[in-house]
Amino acid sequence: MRQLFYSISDVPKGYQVSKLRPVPLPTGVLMCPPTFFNVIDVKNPFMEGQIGQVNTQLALKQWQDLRYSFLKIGLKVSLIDPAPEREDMVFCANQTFVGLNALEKKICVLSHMKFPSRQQEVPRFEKWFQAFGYEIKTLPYTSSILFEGGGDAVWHPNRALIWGGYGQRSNKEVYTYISEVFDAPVCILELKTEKFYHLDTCFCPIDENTVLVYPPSLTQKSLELIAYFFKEVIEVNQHEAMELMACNAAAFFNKCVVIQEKSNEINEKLKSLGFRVIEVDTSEYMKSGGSVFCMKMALW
């Protein structure tokens, strides 16, 4: 049954995330080698002044280090073949949104992306997910309605609850369909600023009770929803949110959090709460507006 929460007033009295059906944590990730990665135009504020500035050798090393970090955690790392003139394919979080429905069937919803160059990535991901047993779903909307997959739609860890961002790259209308496909409620969060163009740049669930968030990026109604569903809301400071993209981290089983290095305040806070922090360097990818979360798609 469809359930959309735009504000606290939409949440039924006594509603608790712990009572929602459990969803297994992902056991793997999909990555795309950065063979053709570069900054060739400006699609978001992070890319301004970065055209042609990517150190491709360093970018390859950083990607390899990130892949190794995932493997070391115990995740299975699957790869999709990169393609010429698809420089952004390395950011695997955006072309689809995947997960399990109420019957634990693997579902892949295809994105409607804003930029034509990125729209051309989607068919390659469709073929990959179809080959690996995911049921493919296409949004029942015209191409004028945008949805950028896992960049804006984020699962609540362990529970059948989805957080849906809108305002920059995705339209809120898509979450009616997302809720129906996965048989899961959606908490809808409004992004206020162009700098934080995807939800995953300013909001990162760490576990069922803990979340990282950069408050200035979201409306007050959105922040109230977050505070209702998470017991521990960790506010990221401006430097670590903007300069280090600390909210674009990725959390996995065994309390492991993979995050940009030198995010000292947040990393120390996570450690104090018992999380295992794995620091990586994604500086070349931040020139394009992405970090750890953007560079993988979780797999079940």
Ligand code: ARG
Contents of the next structure:
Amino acid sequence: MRQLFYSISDVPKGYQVSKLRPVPLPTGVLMCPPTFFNVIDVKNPFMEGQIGQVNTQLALKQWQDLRYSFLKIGLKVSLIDPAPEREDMVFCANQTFVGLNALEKKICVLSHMKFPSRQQEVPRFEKWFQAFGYEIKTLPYTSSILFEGGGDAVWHPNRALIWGGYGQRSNKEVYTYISEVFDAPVCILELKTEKFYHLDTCFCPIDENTVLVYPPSLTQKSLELIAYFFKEVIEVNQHEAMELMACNAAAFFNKCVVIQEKSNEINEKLKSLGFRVIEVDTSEYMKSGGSVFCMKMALW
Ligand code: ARG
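Form predicted together with arginine structure, per the form predicted alone context:
Everything in the complex follows now, all chains and molecules, and the chain you saw is the first one.
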């Protein structure tokens, strides 16, 4: 099955997310120790002015605290070996997109990353996922068609529905294949600003009904699709979206949300809706344009 929604006019009448195939929530995460993490070039606007500014010791502490937060929630934390000169490998969300197909088989689609230095991370993740029983899939496109995995493709919690961002690091063409492989419809969202370069920097599903969004980063069509599929759309303010990367949070079972600390407005809102907010500090990783969501790949 291949089904793509670019706007609400593509969605069949009466279509409801609650009727889509249920998909279990992930039970674990994959992380990569930040042994070689650094900012050595500018791949996104968050990295401007940050070359050589990473405090390595603090980065290690923050990564360990994040790992501990995941463990405390009850997630199984798996690790992939870091590699020298792969300074962005700590961002485990980008090299692949993983999930379950209609037969609940574990699938891993390999990314076509934009930057040559990051392209070399992909084979390492391929090996890891193969060893852990995922079926590896390669995109049927030339390598000039880009796809940055879980940075741009995000599962709707509990349901066989995928949200696919494009415009900066991924091309929309890839979602035809993603929809077929996972036998799930894809809602395609256009990222219209350079700053919010991955979907996970401005859009974060919290549960089946709730999502965090930074509206200025998305087109009107995309915002309408989001409003159609989520009952509760929480708008993140500019400070929390840009300075604290609050949309790069990660939500798990038991209503737990792990998020950058001091995202006060969002965190209060989440608490008022009954979510358990676990605040962490990812200041060193935000210098590279990443926070909680992209420092792990969710695993089943
Ligand atoms: N420096 C990395 C890059 O620009 C950061 C990636 C963060 N990942 C994310 N999904 N937002 O590729």
